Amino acid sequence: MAIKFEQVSFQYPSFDGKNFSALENINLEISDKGEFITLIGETGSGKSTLVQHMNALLRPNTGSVTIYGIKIEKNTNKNKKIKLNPLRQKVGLVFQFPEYQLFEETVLKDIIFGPKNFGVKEDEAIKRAKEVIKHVGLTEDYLGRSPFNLSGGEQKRVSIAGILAMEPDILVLDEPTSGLDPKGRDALLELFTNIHKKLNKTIIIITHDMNTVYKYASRVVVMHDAKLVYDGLPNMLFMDENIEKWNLDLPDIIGITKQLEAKLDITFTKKPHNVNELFELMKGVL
């Protein structure tokens, strides 16, 4: 197991002297290969705090997070001796706003900054940049451009390329499709799917979009009031009691299916993932 949370709790200090609990007794295991995980929950439920523990940007107040065999616990003298760079190279984190991660004068310099910081020679870093820029759906022409003259979608792709150039095994993305139109959102999600399949990396996406969860995820983790309340398959998540209890929306296709079932007084034997599947189900009952 690449990442293992064991009874992890974390609190942020507040101005009134009372700590705000962001994580409570989290137990979670994540593999470094073959997983496509969506992490969902209401705003303030603990999602971003959880992923920041995955590469030791935050340390638990109680419990431990083991990352590739290195146990991270509350700040102690022992923990200060742990070298975090190797862990952060294996678990790449892309923040919600790409402009926070872009700061160099050219796309090339931005992409090679991370690998060079981890000791990769410049020639090798440039070679990686030329490879990963293609993986994110851009051409080598972008390497000479300023990252600040790119569109929001292009900036997101460059920030992802910069993480990929460090060759992580796990790629964690915080709301990567926020602010994009449907076409841009779908293009980026197909990009993550290709990275997942072709490079055999585990992908973890924080999202509020239930359509993304239902269509792309092989596993869903739900946070609610700082607790991990669900860890399982997408199709089992969208039951009426879960939706109401955790204030989640239904994916569009499930919402349409439920309306048809109610109107026609039928029950489909399985739930469709897209309009074509729904059409085939309809042909079987009409």
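Numbering follows the first chain given and starts at 1. We call the rigid core whatever largest set of C-alpha positions still superposes within 1.5 Å between the two forms. No experiment lies behind these values; they were computed from the predicted model shown. What changes on going to the form predicted in complex with the partner chain:
In the core-superposed comparison between these two forms, Leu87 has its Cα shifted by less than 2 Å.
In this overlay on the rigid core, Asn194 has a C-alpha that sits less than 2 Å away from its partner position between these two forms.
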The other form holds:
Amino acid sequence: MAIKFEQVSFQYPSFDGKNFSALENINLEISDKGEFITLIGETGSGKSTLVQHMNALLRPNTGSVTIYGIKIEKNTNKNKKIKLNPLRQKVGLVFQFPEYQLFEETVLKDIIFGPKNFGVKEDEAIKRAKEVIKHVGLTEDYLGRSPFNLSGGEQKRVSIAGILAMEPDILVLDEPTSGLDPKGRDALLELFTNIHKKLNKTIIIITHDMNTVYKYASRVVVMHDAKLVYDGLPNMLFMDENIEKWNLDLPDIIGITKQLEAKLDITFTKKPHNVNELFELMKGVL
Amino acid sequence: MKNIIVGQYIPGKSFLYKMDPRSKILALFILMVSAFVFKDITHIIYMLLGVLVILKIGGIPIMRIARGLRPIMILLLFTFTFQVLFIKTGPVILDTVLTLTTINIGIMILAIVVWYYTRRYIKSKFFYMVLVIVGILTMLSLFTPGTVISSSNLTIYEDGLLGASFIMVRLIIIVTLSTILTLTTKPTDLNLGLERILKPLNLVKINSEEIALIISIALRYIPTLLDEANKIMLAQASRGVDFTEGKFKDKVMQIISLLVPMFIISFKRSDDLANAMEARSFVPGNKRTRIHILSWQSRDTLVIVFCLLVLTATVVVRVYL
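Complement to the form predicted on its own: the form predicted in complex with the partner chain:
Following is the full complex, with the preceding chain placed first.
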């Protein structure tokens, strides 16, 4: 297992002495081979806190997170012998609103900033930059431009390219598609699927879009009130009765199917994944 | 980063909290002036006692004030040392020769090394340091075996000691008084009070409302920007920036990677804020109504009268005694 959470709890300190509990007793295992995980849950349920534990940006208050064999506990940073930085190359984390991390004069310099920090040679980093900029749906012309003259969506893609150029084994993205138009969103999700399939890397995405969960994910993790309440297949999740309680909703296609079942008073043999499958099912029934 | 608290306000119930911020600012000003009028050490010690009485009545723990004094401790020590060494009038209190010899220089270095490695285990680091310095000086003047390397005279005069103590006490009074103000007044109230007090400046075309607005916006955005800075640090840490270590060249890069986004965010935020204020029909210079209206009560008048009496008394003392 690449990442292993063992009874992890985490509280944010606050001024009045009461602590705000963001994670409570989380147990989770993530492999770095071929998983496509979506992490869902209402705002404030601890999703972002959870992913910040995955590359040792935060340390648990109790319990431990083991990342590539390095055990992270409450007092880990006091031990100078443990280098946390290499972990951050292996687990690439793209923050929500990554456009704020841009700071260099050109897009190229910003993309190679990450790889160079991890000791990649400059020409190798430039080679990677030329490759990843195409992956995120931009052209090489962008490399010479200033990141601050780009639109919000383009900035977001550049910052994702900056993480991709680090060539992490596990790619974690905190709401990567928020603020993007539908076309850009689909392109980005296709990109992640490609990375997932071709390079057999693990992708973890925080999202609020159930369609993304249903269409792309091989595994779904649900957070609710700082607790991990579901970990399993997306298909099974949407059969679960608790999804109302967890403030989740159904993907469009399942919503339609359920409506149809209720209106026509029939039961389909399985849940469809897209319109075509639904059409086939309808033909079978009628 | 998270532990920075802006403004030192701690809620309480004493009369200091019930006072109008305007009267508190005025009183602070008057008392500071009287602290500067005094010229005699005994008088200023009476004033220090008076300040302690205010603390007692106001229910402010002395420890809070001591904590407020900590940042200027170095400054106090510095002024004290120089005053003691450079005022050379009055009777001599101490006259000794500091001698540096081959043996006691070794002991001195040893003491410094021991201090350097043990200071983290001692709770009051400051007093530990003072103790070590005094110890070394005593040794240099009394314990002088071995070959003499160099020696110098150390003479302390009474006026020097008195003058130094006088300046220390005056600084402590001033800092304590201003700490009382910030401890018992909410930043917003302080701001409002300042605005009202600066109002006469409108006559010379200085807009006190705008100054107050600038201060309140700045105060309001400190926590927000700290939060943003924290987020950016985490994001850059994910890209391999290690803020805890690195050579000087790396450090510069680390700071740039934090500062550039911070500037951009601040500009963006100020733009957004300006738009939001305009959307709610804020026009600079227009007359505005307020939610909080300050009310000047008899206790405020009383305090101001009392402070003025103190000031008069100090002037009388200065002139006639």
